[in-house]
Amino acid sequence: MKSKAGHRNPKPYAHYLNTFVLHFRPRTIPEGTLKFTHTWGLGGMATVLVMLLMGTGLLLKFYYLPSPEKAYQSVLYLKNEVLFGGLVRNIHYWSANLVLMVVFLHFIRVFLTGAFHAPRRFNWVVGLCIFLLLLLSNFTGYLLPWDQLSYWAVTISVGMLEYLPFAGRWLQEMIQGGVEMGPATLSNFYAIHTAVLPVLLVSLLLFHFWRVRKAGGVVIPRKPDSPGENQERRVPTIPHLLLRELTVALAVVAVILVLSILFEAPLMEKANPGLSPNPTKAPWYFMGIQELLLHFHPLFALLVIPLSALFFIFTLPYFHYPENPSGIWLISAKGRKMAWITILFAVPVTVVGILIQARFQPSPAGALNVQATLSGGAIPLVLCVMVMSGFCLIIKRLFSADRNETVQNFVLFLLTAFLVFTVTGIWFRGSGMRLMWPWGGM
């Protein structure tokens, strides 16, 4: 269009905003999912931690020098007398923290409205490979202080490869880059943390994205065991769902910036190969794990349990469900009671067994030293598969539970387990990773 003077006249702001967001989100949304506690934001908020990861990561590369002489000093040097130093890199560490937790409940989130069914099954793929690439980012990034807290958590995790058989030993010295935890290990988690990874990430999380907007965005909201889809109108994404995504993610900004002032992020003195603290924990992230060493046998806690839970859950959606409950919290009134009643029991059950195992074995010797055969270890393994097949198949014929309630209840008995079994880690193993109150004794 020309003006009357002949000059073309400007393309309005709006115009360009609007190209740039209509990029990643289609033009109108249903008005049904724009509810909040449809999706709780998760996934914007966790979009927004990933940003503050890599303008704060940036920052933080001016002053970091990675090597075992220089690290933990220039870490120092950058929070006591670089301007505002120390808050760039409490917003790091929290957001590093806060975006794991987002990230997993995001995933219950998709789980339990049965938002991996067609056509979004493979971005269930995807955004579970995003979830590992972000652990993986904050495992090798939990070792540049080179701290005793640090130096130690990872040992700890690296140590635990030592037990997988045939390549657990090569593992564990290709990750250290030599026999034992020095330059080499720090140069490769270095490297891995601030290139490799943020590529990988940002790759996948375009590509995530794209997906859920060639699905037709998040999964329409219906009311348990209504009779299809409900058939609601459509909205513009702009203004609607662009004002409510900018909320949010103000939103989180907020919460980051105020745990960064009031929280430190911890830093311990510079690394000591000779002296480890007592108890030598891995990072809380990597606990639940830690914490099956203390109960199974290496082969069964680093390998077969992991292994099995991996492909149990990338594989969820390609299982055949006769019915797609897609939008439906809980998939009806009878899934919210079968899942209130799988984590009640879940929970005792699982802590029972851990004081179990502290009766009979009350005075471990540490996650990485567990003498136990072979045999000896399955036994328990076993016990628990009999105890949460049992649990299923009865409350399946209590319930007559199709198949994806009866897939929500092994799912969420799973998860329950590993967050009794990460909890009782963080804050119930003392000394000698004993099981002691948090406020101590026991």
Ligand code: HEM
Contents of the next structure:
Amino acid sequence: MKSKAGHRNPKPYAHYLNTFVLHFRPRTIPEGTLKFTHTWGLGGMATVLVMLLMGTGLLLKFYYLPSPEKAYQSVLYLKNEVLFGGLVRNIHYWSANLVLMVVFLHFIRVFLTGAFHAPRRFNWVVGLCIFLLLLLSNFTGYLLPWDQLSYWAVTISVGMLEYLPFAGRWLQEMIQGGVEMGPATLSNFYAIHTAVLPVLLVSLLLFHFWRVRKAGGVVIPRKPDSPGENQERRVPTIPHLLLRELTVALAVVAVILVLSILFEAPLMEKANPGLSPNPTKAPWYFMGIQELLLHFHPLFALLVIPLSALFFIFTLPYFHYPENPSGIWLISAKGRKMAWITILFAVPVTVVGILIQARFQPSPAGALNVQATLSGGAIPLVLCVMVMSGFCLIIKRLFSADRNETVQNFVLFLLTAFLVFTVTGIWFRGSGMRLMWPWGGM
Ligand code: HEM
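May I ask for the structure of the form predicted in complex with the ligand now, the form predicted alone having been displayed?
What follows is the entire complex, opening with the chain shown before.
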């Protein structure tokens, strides 16, 4: 479009940008939601990481060959011979690992600011499904280089299913595409990783963003004890929110680039199905479950505990709460104090539990009989639930806490214990999965 003086008028471009941005964002937003410490920009960071993953994933597809004979060679070729091939692979690797941590922190932020209450209840469920899809994407991608690390990490993870009663063996064979890991496993994982999961992920993410918008944007920050939602001053999305989002995006890209230049994505020697490393560990995000398996009967470690915990977390927004403290970090000053006490109690108690169990019963029996399931599963689980609930009830009494504060405490206990399990599995397990210091010996 030309102005009267014959110059190009820049207005249309700004107009296109505005139209594009305002499809995803409202025209104005409450000023308080711009504060970085309200959301920490975590949802935006996760979005940028997913975009990096999709972009680099597409580029990797040009060189990767999904068969056990050629996969490893194709990754080596990409890494050593293709211009910027190694860098693209490193960016994909670091984005994949970082996105899990960032999304976990986003989940914690949403939980601790009470942003899972109505009208955001269903978006909590959608978010959790996205989290599960991301875990699956990571896991299916892990196998693709077909080196010793990826082959055995996936073998041990899929092998855990064998312990499940009735459907375990069937499930394991279905995932592997046969009785053992081989060409069918790799092509299954490749198809799921590069086609099925990205489509599901992008669809759910778009739905997630739409629900955020439909709920009127992110929850408005409130001070403890302030009644009702704030009547906040509103400011235009462009430039206020847009500039902040671009800054966060640039920072994320910078961090990923630095990590990718300084640290190579791991690649060991080609997979050797006849030579398992000792210890054989699952990918880091499944180490909590592998650690559970060392303490509980497989029926409990793989089924009862993860499914009950997931069910509890998924349905959290649908409990009956007398109040809806959305937008307040940790609910109240009291809630904050309770949270610290819970975390400081949960860490040593979980560590002591792990030590006692390792000392007296190194590994629970996996047999599917009444005695094994009682002594290795039901009794220790009931003891753990009693300690957790007992502690939360005592704290509830001591602080005269309400239901929101009590539920928050229980979830924090659960998450802290799971994180201690994960850290133990990653850094404190050595040869034969025995407990040891990260620097050796114990
Ligand atoms: C790749 C995964 C994810 C991406 C890209 C993503 C992205 C976003 C973005 C951009 C926002 C708005 C800004 C912000 O809160 O930072 C948001 C809000 C939200 N997310 Fe996510 N999210 C993801 C996963 C999750 C998970 C795992 C959960 C929870 C289980 C979740 C639940 C929510 C909820 C309830 C909101 C509304 C929060 C509020 O109103 O304050 N999301 N998400």
